[in-house]
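Shown next as structure tokens: one chain only, the form predicted on its own.
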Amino acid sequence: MQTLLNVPQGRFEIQRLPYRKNDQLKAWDAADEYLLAYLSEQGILSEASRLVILNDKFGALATALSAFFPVAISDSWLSQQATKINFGLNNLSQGSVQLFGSLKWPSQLFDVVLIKIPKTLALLEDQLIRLNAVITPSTTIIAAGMVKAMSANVWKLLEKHLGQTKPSLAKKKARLIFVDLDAQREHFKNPYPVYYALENTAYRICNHANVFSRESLDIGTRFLLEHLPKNTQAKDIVDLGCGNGVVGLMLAESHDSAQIKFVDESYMAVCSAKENFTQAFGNRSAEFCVTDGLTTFKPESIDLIVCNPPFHQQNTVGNQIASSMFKQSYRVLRKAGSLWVIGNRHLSYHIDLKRLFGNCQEIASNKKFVIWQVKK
């Protein structure tokens, strides 16, 4: 795994999280290679300048820019952990950066801007609305991604929230952007969260914008919530990668002596878990941990973890996520615990599973998904 990082601010020393013995991904890519170079051509920060990095991955532009003492805002948990890691491999102060969730943001004003594109346009547009409130009039806006990544909804943003932009040239498939600011733009009220009615309940589903299928309840969790376990004696039960907390919601109301705790790594996603919860059971307690799925877990300290893995980490594609979640789920459940996993036909939980516990039974399948259950 390639982890020095070579730029023109130094050489620097980046790992990915969640760790991966022979991981063959990069903690960074050429849209970081190209805005670091770029910056250091043109001389665009010095000490003076207040700067602040939206959606950096695994730390790798705060970890080169750590001598300007940046804020670095990230709706990924992992993000921030990854930050304070690399920092550390390099040794740098941790008081060198700021770190903020995407729901707390800074109120000083910023005089460059610094936005990595992120996966969800949503969660782009929110990021927009709220920079309007911590820029000036003089304030130099740069985003950076690759160019698959870019599409026109992109570009449709950032001139609709902010000014007139212009490109680079593409270099390695990655490219800038470069944002006028349009003093007379229009400043709009933030459309999230937004909120669906759940099929067949009383219940109103709060979805903040970097929540999976904001508008309605997409198609793998339906089919998870037709054949959840119900009634049993489990009374510690794990909502593992939460989302909006859907999932969880049903389970408590089918285990109304349960302790219930809501896990992502997306401090939007708890968040929205933990209004619908509240929404929906008032003051009966549950937890709500925004962290690394069961990394914090006592060992044999659960007896029911319900999980539909995500498929990707930003823009890469893989098992790594779910493989750790199963990993993680064994070690905290207690004997006779059970694992349900719902996964595309495509992705063969079941092989990591029946590996991991030794048994694996399907509960139910159709075209496109598969519920798995494992038992401690």
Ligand SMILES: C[S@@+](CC[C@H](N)C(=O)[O-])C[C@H]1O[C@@H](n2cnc3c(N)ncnc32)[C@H](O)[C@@H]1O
The other form holds:
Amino acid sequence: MQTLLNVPQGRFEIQRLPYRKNDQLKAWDAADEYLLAYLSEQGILSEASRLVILNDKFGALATALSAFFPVAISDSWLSQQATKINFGLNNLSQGSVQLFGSLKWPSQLFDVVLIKIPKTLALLEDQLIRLNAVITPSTTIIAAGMVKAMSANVWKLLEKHLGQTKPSLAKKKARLIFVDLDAQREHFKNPYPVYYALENTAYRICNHANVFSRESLDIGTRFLLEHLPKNTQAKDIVDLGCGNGVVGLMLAESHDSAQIKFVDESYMAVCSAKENFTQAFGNRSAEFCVTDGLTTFKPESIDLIVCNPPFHQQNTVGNQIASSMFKQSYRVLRKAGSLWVIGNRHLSYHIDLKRLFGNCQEIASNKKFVIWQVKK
Ligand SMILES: C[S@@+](CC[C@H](N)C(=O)[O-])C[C@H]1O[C@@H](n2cnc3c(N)ncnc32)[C@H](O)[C@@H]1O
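Can you switch from the form predicted on its own and show the form predicted together with this ligand instead?
Let us now look at the entire complex, which starts with that chain.
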């Protein structure tokens, strides 16, 4: 894997997270390179510039621009962690970047805003609305992304919330978008979080902008809810990759005295899960963890894990995250504890599960999904 980023700002070692041996994917893309080259050519940044970077995937931009003490805002805990690791790899002081989650923005004003176009349009919309509170009429705003990620809706959102846009030429399938801030622009109310009524319950489910299936219950999740384990003796239960937390919420209903731990690497997901649980159960004890899977959990500390695994990390599709969640589950489950997993039929999770746990029972299946249970 290529890990050396060679740009006008210098040569930097940049790695992806989670770290994988023989990973063929780079931790940056042509849009990062294009943006860094443009900033340098045009001398956009000076010592006095107050710089904010949105959605820097693994910290390549923050690392290359560390001399300008950037603020970096992201919804991804893994992205933030990667930024810290990459600062370390390049002997840069951790103090030269300030990392913010997607729901707690800094209150200062910025002179330069760099936006990597995120995969979810709703997240972009939420960010553009929040951005209005931290820019001045003279703020320079540049968006960057791969052409394939720049749908017409991306341009529409930028124009609706900020002002006219001008595209750069495309280079290596990447493009920059220059924004001409409109002083007369309308300031819209943030439509997020959005809510839906959870079928067959009295719950109104809160979903922040970047949450999986935020408009309605996902069909896979619905199938999982229909077949969840009920009234087991489990005391410590994890909703792994919780999204808005509906799975943990229903497990809490059927397990009165259990403690549910909601885990996701998205700040917006965990915040939504927390709001949903608190609305439903008031001050019943629960844990809400923004982190990478079960990495921070103690071995043999959990009785039951239920997981609808992610099938992509940002734009990269694959089973790797699911695979590492299964390994982590084996480590943290108590003896006789169980892991329940739902997956698209074609993902064949049972092969991995059986190899790890030595057993695998099909609980239910339909044309699209299968639910598996493995026991430690
Ligand atoms: C398919 S969604 C399932 C969401 C929810 N459990 C449901 O069924 O509606 C997978 C979730 O895993 C989360 N995720 C992705 N990578 C993760 C990681 N390394 N650690 C924890 N959560 C992760 C995603 O943010 C997403 O919310």
